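Heads up, the chain below is alone and in the form predicted on its own; it's given as structure tokens.
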Amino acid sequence: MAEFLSLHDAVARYVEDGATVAMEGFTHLIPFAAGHEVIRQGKRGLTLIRMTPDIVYDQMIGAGCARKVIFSWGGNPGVGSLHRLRDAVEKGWPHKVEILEHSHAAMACAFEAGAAGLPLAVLRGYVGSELPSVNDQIKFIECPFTGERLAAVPSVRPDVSIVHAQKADRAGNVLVEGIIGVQKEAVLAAKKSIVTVEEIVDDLTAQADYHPNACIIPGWAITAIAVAENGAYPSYAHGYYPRSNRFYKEWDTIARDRDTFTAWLDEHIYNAGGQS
């Protein structure tokens, strides 16, 4: 059952050195504020996995924090390349990290795999590709059925996974409204899972009657909730803030040069006392 905690708690608690850490959220919803609290608790080592790596990833990566990006694309979205996976992946700034890449169709059967506990996921696709040749974790197999030839990846088993919301009730159980991506499969696949929420609620069987697009997550399934205002910010929540398109053109120089980068993380994230 969902236990409260504050964000940096929670962060504290799950996400260890060396771990391997899903957020997920699809261009709405994505846990900045929690992507910011791992920066500030200095963690090391990690593996990200994210099947659309944008700004919050770069921070990280830039501080850091990451040793492996597995991922199934990286840009920032409507702008351009992600500059500080970009440093770490072809010189080595701050640190070498590694990358794994796969297709979008991949990652969404990787990660419904593992929330159904299977060891792997098979799919039609990768025919004429040349990921292959650069992922050794695509391979190919005979259907026993039809003899079709299929390819398998292993399934996405984080060791947290974290996600942002709208609401959680006082039992625990998250409501994801809008567009929804494979949050609940992020959550379902991993051995823990961390979600945060603009408020809760008393009860949200009522009102998952009429949001749109709703899916909730049952508590049973999430190990903490912290509430984080403006969490997903400077993306968008659905129902409670707009997408700061301004943020996104302007990472776009933070991002370049290394030591603008730098004080901005001092500026925004080190030194802001909290949530970001």
Contents of the next structure:
Amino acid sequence: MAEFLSLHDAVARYVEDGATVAMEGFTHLIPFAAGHEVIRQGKRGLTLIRMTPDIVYDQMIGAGCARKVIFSWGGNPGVGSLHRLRDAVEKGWPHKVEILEHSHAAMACAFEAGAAGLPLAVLRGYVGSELPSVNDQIKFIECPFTGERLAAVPSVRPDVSIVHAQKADRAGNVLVEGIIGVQKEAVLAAKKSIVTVEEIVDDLTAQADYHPNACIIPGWAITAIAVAENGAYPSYAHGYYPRSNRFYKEWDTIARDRDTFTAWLDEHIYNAGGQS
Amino acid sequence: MSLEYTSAEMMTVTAARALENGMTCFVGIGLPSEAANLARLTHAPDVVLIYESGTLQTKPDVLPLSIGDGELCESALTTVSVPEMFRYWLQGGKVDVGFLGTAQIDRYCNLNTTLIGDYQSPKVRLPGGGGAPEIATNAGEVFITLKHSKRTFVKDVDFVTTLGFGRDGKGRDGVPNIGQGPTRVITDLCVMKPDPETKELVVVSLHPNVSREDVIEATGWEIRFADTLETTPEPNARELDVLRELKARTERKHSGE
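Take the protein just shown as the form predicted on its own and give its structure as the form predicted in complex with its partner chain.
So here's everything in the complex, that chain up top.
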């Protein structure tokens, strides 16, 4: 049964230095509030997994939280580069960060395999791509039935996964709506999970718009729940608030320069308190 | 009477015309998305558009800025998880055509979205593969659209993120369960198709008022031309109206956010 904690306490308790952390949300429902809390608590040496690192990992990398990043598309969606990721990879600022890059299909399959308790994911992938020559986690195996050559990648099994969702109820059940990405897989694949939500309702199944096929993660499959209003901003929460495309564009200027970035971090993260 | 239009509009309209009504298309963000939606709003109302964020059969009113904009989900028939999208719908063989852009393309249609320079010390680090490596091999065929320049059209890409026909043109030979690969490349100057034998790109159609020299100048290898070189048909008034309205609508929406 999920425990209701403050975001501060959830991060303090479950995100340890050196941990492997997956914070998912495919463009939608990106757990920004949680990312900011990780930065504020000065976590270090993390292996960060995300299909699209997005601004949230750009901020965490720039703040020095990451040792390694595993991803499949590392840009600022609709805008351009992730400058903090690039600065870390190309120039080693604030320190060198190791990267391991995949394709989306492989990472999606790796999350699914993690949720399924398997050691690896198998896919018809990476044919003719040179990614396997720079990522030793991509191998090829032969199908024992047909002999077809297929790609294999290790499953994603994070120490902790963090996702954001619209609602939880008092029993800790969580509703995810809209673009659902790999959120359910991320939670089920991890040893521990933190779900931040916009709001808590009494009983999800008693809601007027409840649907029997809704994407619901049961409370007993989640470690901790924390309320974080606007917790996905500047990404969006379907039914709550839109994506701030303006901020995504502004981030290009903020992140391009180390000093501007550091000033932003001081003003908006370190000196901004955070939700208790 | 001839209409006024830009080379960018010429490219988008030509790319849109490549899509046939009823096709199922896995759409990349940017130029491919613009072309695919223009097709849907003009000659191909029943084209099925799929985006990698899981949005199935989507009909956005404005062009998405990101691959996961809310607009894509709200206007979709249904939205599935990302693993389901890649496993069932793409790998399962339900996609007729993948529509991709790229940062770099070479004479054998290999695409590079990973980096410029050497992998260990890149000159420019690009976003990476995303959905492209498997879209290009699991879709029935692939259309590619991008602006023509010597920087983008290179003899050999610095890194093969996504297979066209491999470094030697034989990358798909003997591979089971693989799509046809790129069947056309649409730029702001011309349309190219791979040679049926060697798979090297050949110009098959020049856009109006574009010369062979213009294409040679903007291509990083000795580009070949088909024996019978066609002139790409001009956009018509309706296509230009719909495209301009779509872009104006998109601009209004995104500037208001």
